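One chain follows as structure tokens, the form predicted on its own.
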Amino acid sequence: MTNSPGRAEKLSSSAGSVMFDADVLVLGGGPAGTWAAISAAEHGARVVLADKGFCGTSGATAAAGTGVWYVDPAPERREAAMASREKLGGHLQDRRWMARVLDRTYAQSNQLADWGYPYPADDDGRPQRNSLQGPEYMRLMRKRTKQAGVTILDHSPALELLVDGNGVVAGATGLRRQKGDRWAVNAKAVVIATGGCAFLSKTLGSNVLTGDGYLLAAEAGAEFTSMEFSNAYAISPAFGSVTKTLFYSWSSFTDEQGSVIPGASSKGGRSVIARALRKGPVYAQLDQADAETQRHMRVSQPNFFLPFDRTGIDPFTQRFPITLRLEGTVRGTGGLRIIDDSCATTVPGLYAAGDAATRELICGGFTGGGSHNAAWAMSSGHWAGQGAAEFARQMGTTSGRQAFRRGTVGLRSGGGRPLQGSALARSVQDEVFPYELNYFREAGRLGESLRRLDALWSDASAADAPDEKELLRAREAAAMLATARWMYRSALTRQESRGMHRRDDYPEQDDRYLHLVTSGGLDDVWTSARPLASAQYAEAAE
């Protein structure tokens, strides 16, 4: 069969699945993987996207609008742009990738008012382009990327990766939810663009981000990079699950009686929430507002009113608890450690992207909201696709690749107990939710809490595989399970405290750890120190 580019072929089902074949495949559909599919589709590939639920409605990008890193390309405005994120990520961050992304997310905002987004206008007519409504902007992308010829698989989760004999990623398989079998996908490149981890943790859109595709690439070698910036906890109704946290800057914090929290704020003040909460309730009221920010703010983040007007509170003149919620890694800036301006990983022939990859290059250790996350999604979803298809090209035929599966943890049989994927879940999330174990970090607290996660993951391989309706579970158990161990391992070796990282027995930030922390492995977590990229080039420059 002759295909356009863009277009998988389909081939015979096999054994319960459904088959394709692909030049590349993309695993996540939310923006970075669905602008990877579009770039790898532009650039001649035959693409399938895979998603976990239904492409242009999952997510966190989704449920909700988010700020967009777009500054106009005038050099004192770029300079401005990249020096303000500098001390807050610890000064970690590399100002060519950071160049990079702007210069990226300039032409892919762009792009989207051409293919019809519509940015509102300032009151002089001018075009505003620094932030993008969730629904409107992945419905159009789910638009584009079908448009793009890309094949696109709605939930259908991947399970596990297929590599060849020399360690190349082949493909993927995983669930069709929908339709009570599995699929398979033969690609010559793989992106992963599966979001991050926030453990289940109730935040908005973030029911599918259990960090799926960090199991499936450390399952096939893959490394990790800044796992310790990676607990990010964002202040949310006591009584919902939104996590726009922006208008709490416009927001007075008091403890039960009434009495105001010294201290207490969305930005800088947030350790002091989470100092009160362990003491008792705390009380959000958007009480500095005035008429016209709340009228901004009704318009701006309309689904940020939402759990108010359904539960009758008027959050400007009333009082209303509030609670702090994980966001691990997708509010993070830890992930897979990408190698080179393509965005591939350490594993050949799979490339990272969004939230699942690092955002250590632009943002050092901090992130503290969408802004960047959005712009590293557009960026990196680009380069991803574009460099898998450029991979694909220069694989040529493959016909006769043979291929293995890597699957781990609650895919193989032997004879034991099942895996509980629901009781090991809840069993990881006692280790990171609680705010003494994981935003105020501590050698002791921190070892005690591995040596628990490190028997769970061995108990967890010992176990069988789960029947098919409790496969999905028991594998995103396991990747949270995963990633909460290079979390933990990762903070143990940063002995200071440096970006959104913080330890109660190092809070001083130290010059001796300017470096960052790679991380890797399954049944042995490892980590080791690696030198900034600036640094690296400066000695290649000497």
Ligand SMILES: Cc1cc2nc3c(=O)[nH]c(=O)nc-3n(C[C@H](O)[C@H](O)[C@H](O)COP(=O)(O)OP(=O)(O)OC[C@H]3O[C@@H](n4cnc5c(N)ncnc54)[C@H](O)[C@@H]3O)c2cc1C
Contents of the next structure:
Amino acid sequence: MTNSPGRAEKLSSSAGSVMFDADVLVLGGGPAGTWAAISAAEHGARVVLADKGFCGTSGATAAAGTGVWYVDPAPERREAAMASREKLGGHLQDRRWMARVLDRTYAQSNQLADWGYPYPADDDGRPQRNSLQGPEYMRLMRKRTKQAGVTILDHSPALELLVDGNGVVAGATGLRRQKGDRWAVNAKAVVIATGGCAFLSKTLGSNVLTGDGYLLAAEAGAEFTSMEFSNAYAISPAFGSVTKTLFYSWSSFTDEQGSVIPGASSKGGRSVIARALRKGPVYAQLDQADAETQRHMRVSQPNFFLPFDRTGIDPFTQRFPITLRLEGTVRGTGGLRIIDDSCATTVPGLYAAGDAATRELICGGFTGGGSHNAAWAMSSGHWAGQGAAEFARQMGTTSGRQAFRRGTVGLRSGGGRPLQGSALARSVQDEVFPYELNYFREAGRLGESLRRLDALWSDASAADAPDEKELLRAREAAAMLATARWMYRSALTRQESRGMHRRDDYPEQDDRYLHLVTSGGLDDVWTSARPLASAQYAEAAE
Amino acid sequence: MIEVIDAEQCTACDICVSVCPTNVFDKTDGIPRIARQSDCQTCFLCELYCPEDALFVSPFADAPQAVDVAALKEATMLGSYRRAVGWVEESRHLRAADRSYRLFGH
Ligand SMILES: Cc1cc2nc3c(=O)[nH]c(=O)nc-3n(C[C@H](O)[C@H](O)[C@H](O)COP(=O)(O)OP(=O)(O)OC[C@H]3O[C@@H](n4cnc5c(N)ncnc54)[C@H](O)[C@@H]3O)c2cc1C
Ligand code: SF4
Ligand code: SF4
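Show the form predicted together with the named molecule, please, the one above being the form predicted on its own.
Now the complete complex, all chains and molecules, led by this one.
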């Protein structure tokens, strides 16, 4: 299957920078990025993968681990798996995509087994493949990526895309932050696999996820979809970073006085917890897990127990304070709009995978926990890598092609003061963390918030580029800001409650909104309604 | 947040400098320096990759905590995550001990 491709070529370049020539450039080295890089290389492409952190430990999966939507191919199993989530997702999913993701995920998971991932077996010796330990999985993916001949650039955040005179993507540039210089990659196609945006909320493993890929893609003209489904909040101990909500289904929730909070639960009662948290502290205790369940929990998710073992709390017998941390689009379903089966975006040569791409295709308006994200990262990564390699092959030679930098905020001299990344990031957090703005939405509050966010954007656009040391933080903050504006504009237009999007002023699901919301734009953010694929097919058939 | 690099154990291999996703450490001529503690996202991964059990990540994500290294060693806290996930010889069997399928079967 592997036809060993050539390596991306390192070109000589001026001092303070390093340059490569590749067919495919993958931005991001989580599951989506590594699967994309491997499949592009297997299709004969010369591939470079650049990660902001370290490919293998960076991103949401490496730190957290994931349940995987791995379902036996038996038709009744598949049918049940698809049907079970349609209501939760507000009926915005696309069955055809669900089926192809189930097939692909099954194949990729079995591939992992062949590569030696230590899947457990049940008491009858049957392998169990619906969960992946993050560090173990991503260590293996790094190894396989290298073995596929991919050049990996660690600690090399992308800052902006390059585009040719026809608007076709031509590569990207970024920083090598541990070497103190810059990188540039000339490529015939680029895959954005930079994950979602969790707004530096310290949700487990997600502080590298600030929406950078969205901003880069938007600067090249890409579109977004389902950005209103971005208000995922996860339960964690109040002091800690481990946002694993699953185990709280064995929990009771109490207030300061120790009284049970009516309706509070991890599933279907998280908004009750959010409301209670606005009044005072909320406590959890996993008192509904019997001894056997407790044992399974410990070996399944060792990181869940770190905050407890290290503070001397027994979460099964003692109550502890909890909070809800914003996971934004990491566990939302919005992202770059995918226009075909190869995960192409609306920009020629630009592909998207994983959390950076929309998951509406299989999740509609809701993911939460529940395995679909991991399945999507594997599947879309595979398709995007293949699509990008094919695009590069068809392009043929590109020598002499001119490339133009597309970066805006934080990269251009605006003549004002240098952009203050950390301060801007805090201002964006003030608009997206509060439950009354993001969890419980309402036209007046969303509108006010957007007014402030738009003002921050025009200030940031007029600011000067900061120095090299502050550049990454500034671009991250700009990406968070852009993301918040697509989120809230989309949220304003959806005048109903559906999936994870909740409107206080429109508490019911309203079938006039059984469509998808596209968004985009930087200085002027726009939205428009798009019919569901199933509706499009129906029209075409008429 | 990351709180300590134990100078007694650390061999200055710089693995933690490479693997930290948020670039918290700086290389030095000897043991690495915790240079940007406030960028630590409390993911525990440096601890997991340190071959010498020389690091300790406190579970408090939002504020630094004073820790007592001698007491941590006494309580065999250093390297405890590594042992729990089966990344040391004695606990290799734990790499395939995941029982998630018992907790949330599909
Ligand atoms: C606590 C937690 C638990 C979860 N549990 C589950 C679960 O049980 N099941 C499930 O399906 N999903 C789960 N998820 C979601 C799942 O982890 C993500 O959907 C998955 O990691 C997405 O993969 P990805 O490759 O798209 O992104 P990531 O794994 O987040 O990787 C993105 C990569 O892009 C890099 N990057 C970012 N910006 C740049 C840049 N400018 N330049 C270069 N590189 C960049 C990052 O460093 C990172 O390595 C969970 C998430 C969290 C936070
Ligand atoms: S990984 Fe451990 S041993 Fe290596 S430099 Fe870091 S602290 Fe020292
Ligand atoms: S816990 Fe994570 S973010 Fe903090 S220093 Fe260690 S590797 Fe870096």
